[in-house]
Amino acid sequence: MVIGLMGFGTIGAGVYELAKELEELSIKYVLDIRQVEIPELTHRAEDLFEDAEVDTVVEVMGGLHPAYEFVSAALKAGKNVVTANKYLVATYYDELLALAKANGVAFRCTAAVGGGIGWLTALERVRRIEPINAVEGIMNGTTNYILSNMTQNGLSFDTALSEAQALGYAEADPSADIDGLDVKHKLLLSANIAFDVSLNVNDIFTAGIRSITDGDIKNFKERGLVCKLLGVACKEEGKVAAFVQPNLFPADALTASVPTNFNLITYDTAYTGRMSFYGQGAGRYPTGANVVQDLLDIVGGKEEFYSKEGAPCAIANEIVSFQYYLRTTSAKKDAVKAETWGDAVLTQKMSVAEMAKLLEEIKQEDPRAFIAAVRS
């Protein structure tokens, strides 16, 4: 396999190093805007698309543009594509899959969800013989690092976020992480593959952790609960729910114990039941290794995507209900209150769709409102 590598940042350098160790893989070009001291460097994207010797393009640039234009050009030029870019694949899911099929090439993105875990290939394997009922999990190491440090070490949100940024877990602008957008994109890929559907990423209800406070953590601890940000999708009687929100678990639950920047992602199937995958959700070598695994799968003859092209499917968040922790200054909380938790309330049981509507209304009065679903 002759490879054109787009991007030589943290992940790109990991892919480069790992691929160099394998005789099946040969990197001919590395596209980067910087003057990186490697012999394969090029500043012309066209080199990767126009060189007939290159059969596979790896995209680890990140972001939407010019990644979208470059990946589209590679597919149209008849190149296999491997990417770690969940934002790109979630945004242009149907279009990229159709381009790969039309041009008879492979398109793989295992590293886009779970970093080094290999989650999408696990879904691909199990779904061959078992209907998948649900997928859920901690899919973002940055938010898990923040919540773990607030809970275990008593750090404030701002201090925990600053530490995450200093360690390279969070970007200078952490919005994609703390507002749940990163998890939303990963959840879309997981749900589409698990259920053979095509969801609209903009329709996934998403509540992040930007507004969580020390007082919230104190409330949770007093009741033996731990807060984690999860993406959840499930299918019941042909309807699919998909949402991202903070959740409260008993302190002895498996999900509650996931430390620092680790991920824990779970599927629930008809025959096997629950199966969880735990590991590093990001990093040069964990993520780079899954990119290289995708390359080796293609070398071994893997041409299909992880699932069939799914039909468009409306999200039905009315099929899933929880009691919610709701902390807000808005009087609207009183209409749904079941009991008082300090300066917050525990709501009556309500569907995710109902909470999404209520939270939208509340945030117009109180932008710092915070919710978390109570899980058993």
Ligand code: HSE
Second form
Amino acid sequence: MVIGLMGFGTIGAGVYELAKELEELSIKYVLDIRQVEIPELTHRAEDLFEDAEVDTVVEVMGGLHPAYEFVSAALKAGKNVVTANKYLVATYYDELLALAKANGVAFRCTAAVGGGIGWLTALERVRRIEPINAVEGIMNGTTNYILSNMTQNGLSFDTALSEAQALGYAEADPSADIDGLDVKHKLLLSANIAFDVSLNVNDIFTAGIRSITDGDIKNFKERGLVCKLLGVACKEEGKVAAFVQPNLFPADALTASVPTNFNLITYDTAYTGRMSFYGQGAGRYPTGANVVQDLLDIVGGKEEFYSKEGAPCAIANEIVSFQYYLRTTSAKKDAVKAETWGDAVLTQKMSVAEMAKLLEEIKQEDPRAFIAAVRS
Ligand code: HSE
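Switching conditions: you have the form predicted on its own, so give me the form predicted together with L-homoserine (HSE).
And the full complex, kicking off with our chain again.
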């Protein structure tokens, strides 16, 4: 396989190093805007598309543009594409799948969800024989690093975020991590593949951890609870719910114990039941290794995406309900209060759709409001 690698950042350098160890893989070009000292460097994307010897393009630049233009051009030029870019694939899902199919090339993105975990390939296998009822989990290493360090080591939010950035876990703009957007993109890919649908990424309710405080963490600890940011999607009687939000688990729950940049992602299927995948969800070598696995799968003859193109499907977040921790200065909390928890309330049970509407209203008055669903 002759490869054109687009992006020589954290992940690109990992892919480069790992691919060099394998005789099946040969990197002919590395596209990067910077002047990095490697013999394969080019600043011209066209070199990768125009060279007939290149059969596969790896996109690990991140961001939407020019990644979208480059990946589209590569597929149209008849190149297989492997990417770790969840933002790109979640945004142009239908279009990129159709483009790959029309050009008869492989399109794979295993490293886009779960970093080093082979999550999408696990979904691809299980869906061959079992209906999938739900996919959910900790899918973002940066926010898990922040939450576990605030809880266990008493770090401030800002210090923990700076450490996650220094360790190479965070997105170029860490807003994507702390506002839950990164999980939203990963959840969309997981749900589309699990349920054979094509969800609208903008319809996934998404609440992040940007406004969590030391006071919230203290409130949780006093009640034996641990906060984790999760993406959740489930299917019941043909309806699909999909949402990203902080959750409170009992301290002895499996999810509560996931440390640092690790991810824990679970599917729930008709025959096997719950099956969880645990590992490093971010970082140079875990993510780079999953990109290289995709390349080897293509060398081995894998041509299809993980599922067929899905049918458009409206999101039905009224089918799932929780009690919520709600910390806000807005008086709107009083109308939904079941209990007082320090300076916050525990709400009555309400659907995710109801909470999405309430939070949108509350944020007009109190942008620092914070919610977390109480889980058993
Ligand atoms: N920023 C992402 C994370 C990188 O922290 O999980 C891996 O997708």
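Numbering follows the first chain given and starts at 1. Superpose the two forms; the largest set of C-alphas matching within 1.5 Å is the rigid core. The structure displayed is predicted, hence computed values, not measured ones.
**Q** C-alpha of residue 173: shift of 2 angstroms or more between these two forms, rigid core aligned?
**A** The answer is yes, as the C-alpha of residue 173 shifts between these two forms by 2 Å or more after core alignment.
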